[in-house]
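Next up: just one chain, as structure tokens, the form predicted on its own.
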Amino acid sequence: MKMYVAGQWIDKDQKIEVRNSYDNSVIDTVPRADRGDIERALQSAERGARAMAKLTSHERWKILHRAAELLAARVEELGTLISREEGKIVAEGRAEALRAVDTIMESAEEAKRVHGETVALDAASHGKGKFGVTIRVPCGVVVAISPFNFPLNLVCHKVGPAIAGGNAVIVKPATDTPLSAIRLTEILLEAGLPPEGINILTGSGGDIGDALVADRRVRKITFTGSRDVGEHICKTAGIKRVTMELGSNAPVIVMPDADLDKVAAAVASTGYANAGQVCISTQRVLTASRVYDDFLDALRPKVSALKVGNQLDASVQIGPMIREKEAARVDEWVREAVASGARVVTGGTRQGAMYAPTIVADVKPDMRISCDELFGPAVAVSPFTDIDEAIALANDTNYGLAAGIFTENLEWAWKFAREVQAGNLHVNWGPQWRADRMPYGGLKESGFGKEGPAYAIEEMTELKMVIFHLQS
């Protein structure tokens, strides 16, 4: 595939291979952008920002609405492409494509709702004869840097609101999974987006990222990825609007009154989808001591039954990790935990980029599999004595993206909601659940700012205050 720069589809002599992580076969190639491409994209985005700002809300709605229709017509094609380039199973690829339709349609609807409000300036002691109104205007040039694990829908979460808010956007997709983002760019242009309303640069973050985020022509950066890269971007960006969706090691608290079969089903679903490569995957299962062994007995058969293999095989439930080195890292962390006193209940084996769904029990809070972001198909199970200890363990981390609790006790559930330091809190389900229209974002080092089209548009527009000084 080609990249799209300054209103043109371009190729380069230097290319990057996009590979299927299951068999390492080459799916396609993309150009490797250089400094000249970055400069052309920035100049184009400046022009594009002026063109986008002139569009009416209705025109932005019309473009995004049409793009959502085109996405919907290509769900099967896009779902398969996602599965091939990312490694998630076909059902998950299709589900992501369907969610992308919702995300772009929500962005279309929110394009109609970009507005300000009147401010009662005459309520001030010196405000007689003053009338105030706020208006929202586009930031201008938005840089959208997306991760590999949701190569279509997370790009939509950045591009959709940027367009709805009247901005031009430069997309930097993940190096491993750029193809879905290129298809989205084609669809947006087919839907009537101004030719310079979008640019897409393919290449490594080291080659492209710093040059984009440091440039003063860029007024907004939206990034999803690791905590360390997010911190680097913040240090590099300077004075810009920034949204950071970073990592997590999401906890689930299992209280003694929980339905253990329901908990086991939820953990098997939310801990291993996409081979655990979801920032809100269940990673730490904090389980009441009274039901600890019973919970492990309930969870073990559900996890060991998960079929691992070729993601394009409809019978497979867990595909490969994005790269073999990531599967090797997960294996290292599991072995490190076992060497420090934990035990593997099921799984713990690797074949290439495939890592067997794994349960690690008797995990201590200072083990890397608990205190860091694993981003792989293993969960760490640890005991606790009461709700206060459970909440303390849940909060004993730099992260704070999502958390869950299982209980029938309303007081415990509400105490969890008030006191657990996470941006998304789930009662009687695991943390890996998201409706694309909700405000989504983390606390602490899991980032700042919110996604969800209605909320992202606020992050991608500037608020102006207009004051009329009237005679009476």
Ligand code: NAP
Contents of the next structure:
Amino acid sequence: MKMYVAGQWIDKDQKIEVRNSYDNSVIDTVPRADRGDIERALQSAERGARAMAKLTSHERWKILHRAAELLAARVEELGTLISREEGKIVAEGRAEALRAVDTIMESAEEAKRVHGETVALDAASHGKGKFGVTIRVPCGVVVAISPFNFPLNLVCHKVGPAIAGGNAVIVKPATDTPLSAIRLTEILLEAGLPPEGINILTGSGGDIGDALVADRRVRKITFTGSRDVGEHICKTAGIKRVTMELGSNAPVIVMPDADLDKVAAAVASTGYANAGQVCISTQRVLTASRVYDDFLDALRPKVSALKVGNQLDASVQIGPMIREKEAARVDEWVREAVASGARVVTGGTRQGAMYAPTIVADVKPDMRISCDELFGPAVAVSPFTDIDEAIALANDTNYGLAAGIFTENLEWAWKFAREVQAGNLHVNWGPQWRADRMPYGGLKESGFGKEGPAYAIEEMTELKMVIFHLQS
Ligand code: NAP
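And the form predicted together with this ligand, for comparison with the form predicted on its own?
What follows is the whole complex; the chain from before opens it.
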């Protein structure tokens, strides 16, 4: 595929191969963007921002609404593309494509609601004759940098609100999975987006990221990815708006009154979907000592029954990880935990990029499988004695994206919601659940700023205060 810069689809001699991680076959190639392409994209985006700012709310709604319709008509094709480039099973690829329709449709609706409010300036002691309103205006040029694991929907979460807010956007998709984002760009242009309202640059973030992020013409960066790259971007960006959607090692607390079959079903689903490569995957299962062994007995058969293999085979439930070296890293962390006293209940084996769904029990908080982001198909199970210890363990991390609790006790559920330091808190389900319209984002080193179109538009527009000094 080609990349789209300054209103043109362009190719280059220097290419990047996009591979299916199941068999390492080359699916496609994309051009490798260089500094010259960045400059062309920035100049184009400045022109694009002027064109976008002139669009009415109705025109922005119409473009996004049409794009959502076009996406909906291509769900099957896009789902398969996601599955091929990312390695997630076809059902998950299709589900992501369907969610992308929601995200763009929601962005379309929110394009109609970009507004300010009146401010009662006459409530100030010196405010007689003063009248104030706030208005929201576009930031201008938005840079959207996205990760590999949701190559379509997470791009939609950036591009949809950026367009709804009247901005031009430069997309930098993950090098492993750029194809769905290129398809999205085609669809937006077909839907009537001004030609310079979007640019998409394919190329290594390590090579081109700094030049893009540091540039003063960029007024807003929306980044989803790892904590370390996020921190680097924050340091490089200088004074501009930044949203950071970073990683996590999400905990689930299993209280002694929980329905263990329900917990086991939820952990088997929320810990292993997309081979555990979801920022809100269940990673740490903190389990009341009283039900610890019973819970492991309930979870083991569900996890060991998960079928691993070719993601395009409809009977497979877990596909390969994005790269073989990631599966090797997960293997190393599991082995390291075992060497320090943990035990493998099921799984713990690797074949190329495929890592068997794994349960590791008796995990201590200082083991990497617990305190770092694992981002793979394994969960770490640890015991606790009471709710205070469970909450202390849940919070014993630099991350804070999502958490879950299983209990029928309202007092425990409310204490969890108030005291666990995470942006999304689930009562009676695992942390890996999201509706695309809800405010979504982390606390602590999981980032700052919210996604969900209504909330992301606030991050992608500037609030101005207008004061009328009247005679009466
Ligand atoms: P990553 O390695 O941090 O890469 C994310 C993006 O940043 C890619 O497009 C990457 O480009 C780019 N990048 C790399 N270095 C850069 C630099 N110096 N300047 C600018 N951009 C740069 O993350 P990943 O492995 O793709 O994704 C997994 C991570 O994303 C996990 O930590 C996961 O938790 C997190 N995540 C968070 C959320 C959330 O909503 N909070 C959602 C999904 C994923 P290249 O691909 O070219 O290196």
